[in-house]
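This document opens with one chain alone, in structure tokens, the form predicted alone.
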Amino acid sequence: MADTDKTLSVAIIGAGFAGIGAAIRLRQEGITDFAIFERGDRIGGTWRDNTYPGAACDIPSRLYSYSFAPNPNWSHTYSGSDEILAYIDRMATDSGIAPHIRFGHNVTGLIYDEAAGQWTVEFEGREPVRARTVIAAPGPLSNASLPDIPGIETYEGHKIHSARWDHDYDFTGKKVAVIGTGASAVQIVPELVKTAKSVKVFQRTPGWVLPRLNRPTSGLLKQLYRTVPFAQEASRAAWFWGHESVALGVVWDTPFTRLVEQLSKANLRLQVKDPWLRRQLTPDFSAGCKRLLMTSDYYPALQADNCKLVTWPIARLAPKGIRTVEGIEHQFDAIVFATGFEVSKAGAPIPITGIGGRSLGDEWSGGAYAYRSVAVSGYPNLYFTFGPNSGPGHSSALVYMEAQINYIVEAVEKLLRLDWKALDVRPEVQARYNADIQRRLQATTWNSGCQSWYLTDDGFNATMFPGFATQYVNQLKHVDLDDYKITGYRDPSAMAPGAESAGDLVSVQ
């Protein structure tokens, strides 16, 4: 049994980008009474697990980073993994939350007690802990996911995730594949090809590709950051509006979709010769319909004398390597698979058991949904980030998780100041969110037809917010007391006048 007599105010799970930020803004608010709880042995997220050759940010510096911790000392333009690393340790040292965390601690289910208006954490291995609210920060990109490709445990050469990279295997002078040609794709083949005897990319579709003008930051602009925060400001917020701008032509199917399209093809035409292999690589669906690739180095590589696109499908792999469909086999001494992660889409990423014991897996198992992506009706005191439908298309996703952020711990303030034992998101109002949210999805340019992560089997979007990054953080500015059902005073004397029993809607600003 948990110790019911150390119940925190707050359990984090996870020790990512989100994890820090909310422990950080918990902080700022005078809320101490946290932890953070880490499966692995140091913080970071998807940046301590992404550290392949070439891995960085296709989102600006500036943008992605929080306001509230900014950095004046980016490099670049666009980061490295290991700057953002750095930054994510900065903060967590700077901050004073660093002494908060719990390596080693692998949630494996959260189960509410509604009588205590508590929800027990277990983990794997060790005593459960008990906390008044959690907030659930284990990321979209934390489960690196290997293709469902026939024959691929009979396959004797070396296998390597993007997200599992092996530091000690030496590419020099072996045979490799990549399979895919998606984001970490697009960079981890321009550091292959510098070092490996040859190297084969499978493409099952291609992507449209813009170029990432990717320039250093001079000392005397560290130094304008540094000495003017309003410049920093100034500039992070020319980068958002730029891209917001960009919404216009990625989350919609619009005259500006054809212009990004007319971008990415001069870029194609400019950098690539052959008029075969650029038919090879210009996508058949709407810009935006899969996630724009940044890069400038991807097409360049691709023409090296020992790189060779293949665009035959994968039928199986063999023993020593890759079998197409048209009879090929392609032997390797090594398969790289940047074939991205596991997403939940569909199900959620751990065992949560709710009011009545009601099981979140079961409700999501046709697609997750939730209350502005941050809260599910049934789950109180229970929050995400980067939930369902919270993806941005066009822009960083550390502005939506900001904003996600500040909602939740304004939530946990009120739930904790006020000393209230739930807040549940209202049924109605839950239903309500996300039929609009599903009928706005069809006009976008992820439901127009091709095939991405974004999207279920059957179709279904769980994944991303159909709108301007605007509209997505102006909806999480206030947590609406009315949209919500507040129950089980811990004192009664503390109900607001006018509430007949500590079920009832209480409007308490």
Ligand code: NAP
Second form
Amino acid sequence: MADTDKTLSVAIIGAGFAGIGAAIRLRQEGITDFAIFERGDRIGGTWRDNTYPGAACDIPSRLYSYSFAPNPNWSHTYSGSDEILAYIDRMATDSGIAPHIRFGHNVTGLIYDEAAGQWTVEFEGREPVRARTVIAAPGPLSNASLPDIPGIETYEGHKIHSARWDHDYDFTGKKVAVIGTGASAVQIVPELVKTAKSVKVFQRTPGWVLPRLNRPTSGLLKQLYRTVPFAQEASRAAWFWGHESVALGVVWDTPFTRLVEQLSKANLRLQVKDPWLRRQLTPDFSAGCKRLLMTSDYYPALQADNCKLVTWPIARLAPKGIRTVEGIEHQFDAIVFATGFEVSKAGAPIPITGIGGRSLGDEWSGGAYAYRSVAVSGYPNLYFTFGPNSGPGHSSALVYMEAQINYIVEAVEKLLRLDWKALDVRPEVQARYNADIQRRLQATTWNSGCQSWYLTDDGFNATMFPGFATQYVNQLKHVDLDDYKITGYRDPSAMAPGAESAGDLVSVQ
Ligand code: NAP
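Next, report the structure of the form predicted in complex with this ligand; the form predicted alone has already been given.
Below is the whole assembly, all chains and molecules, this chain first.
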């Protein structure tokens, strides 16, 4: 039967790490009536999109994977994008969820039908679908954006965004600019200097850099992980607690932050001998305020004969290249924009209409908020992965994602099994939670004065979770039904055609 003919139990938006993980966990709980709607033609989300040379994860693979899908075969401590993508593919195949994926389905809106307790999922150029619950897993970094630099449209050379790499373009012998010095740029630059004739890196703000000690995993160790699952769990736990200890210096501005800065400065002194270059590469904000850069080959690449760091601010782009404010025009065959993503910190990622026609975009216009990052009052049966204030600054996104998924699947399973119409977070519970989150954020490095994609232009932090990963995971361990208003199917005639049953007509709490 086509998805349009019936009401799905669960609609999942996005077939990235989160969407695939949610689908696997649903199946493990015996829920099979779901579809994953993916706008692209392949699964993998950010790891499908970020295929730039050198693309890799700066979190150890043992921790950058799901605990319910351990992989004993990671080739290195830190894996490259190909290996991570292969891991996602394998999970989808092995778990049997692949047939649930609908490619080419770009979700353009969600509308809640209060009478039926169902969501209408709207698509670009396709018939809408109805679902009792929705898991929105579009990914926070899915929309690559070119920066708002004057004259960008006048540049006549080749433009490439880090997250939309043009593999047909041959950099051999080319004069190349890289704009940006964030987590993507520090992986791209060492690869580009190997092939390009020259590379100029345009830096606006230097980041704190720590070495990334990447080692191949021996065959013996892989064998151990394969045969003794506990060894793999212990290794993951060691990485987890190692990262938790880093929170002390990265999440909050503490004496440990100074220690991280001293370590980073020692790394800079070790790798960069020229005092002027060192000065240009020394940050003037607290470590952790922006994402730490984990790389051992960025500083050496910057000092390659064919590479140059440019710290003069960019005035505009011109037909042949980049003009900096002191009046020099740097000419290039290609410009690589490692300038990040359009991150939805205010407004909703897509138009979402909840109870009584309320609009999530309007409610989030001053900055997004949710209950425990996953649910929003007034929008029942809708759950977000990587929702507001769910970002880790010191640990693996996958640890946070797994906690979200487990919580969401528990809520969905309860609603379906008990045949409730709606599970809606109580507004006062949500307000209390967010007041606490914003109060705690004041003491964090992210709110200590630098500008980053974590903050809105007004300095509102809708992105990061102000605490240890352990605290984040613990708050999502169980769905506390006291936090929710539960609605049953009071009036069976309110059921939409195709819904499975009218339920027990449970009373409204
Ligand atoms: P990003 O961290 O947002 O960095 C963008 C860079 O571009 C910054 O250096 C920024 O300078 C610069 N920039 C932006 N607009 C500019 C302009 N108009 N003129 C000059 N410079 C400009 O983006 P990203 O490096 O793509 O990383 C985004 C996120 O992706 C990371 O925070 C991380 O969460 C994720 N990521 C993860 C990994 C991993 O290994 N796990 C790897 C890559 C990316 P300012 O600093 O001055 O704003």
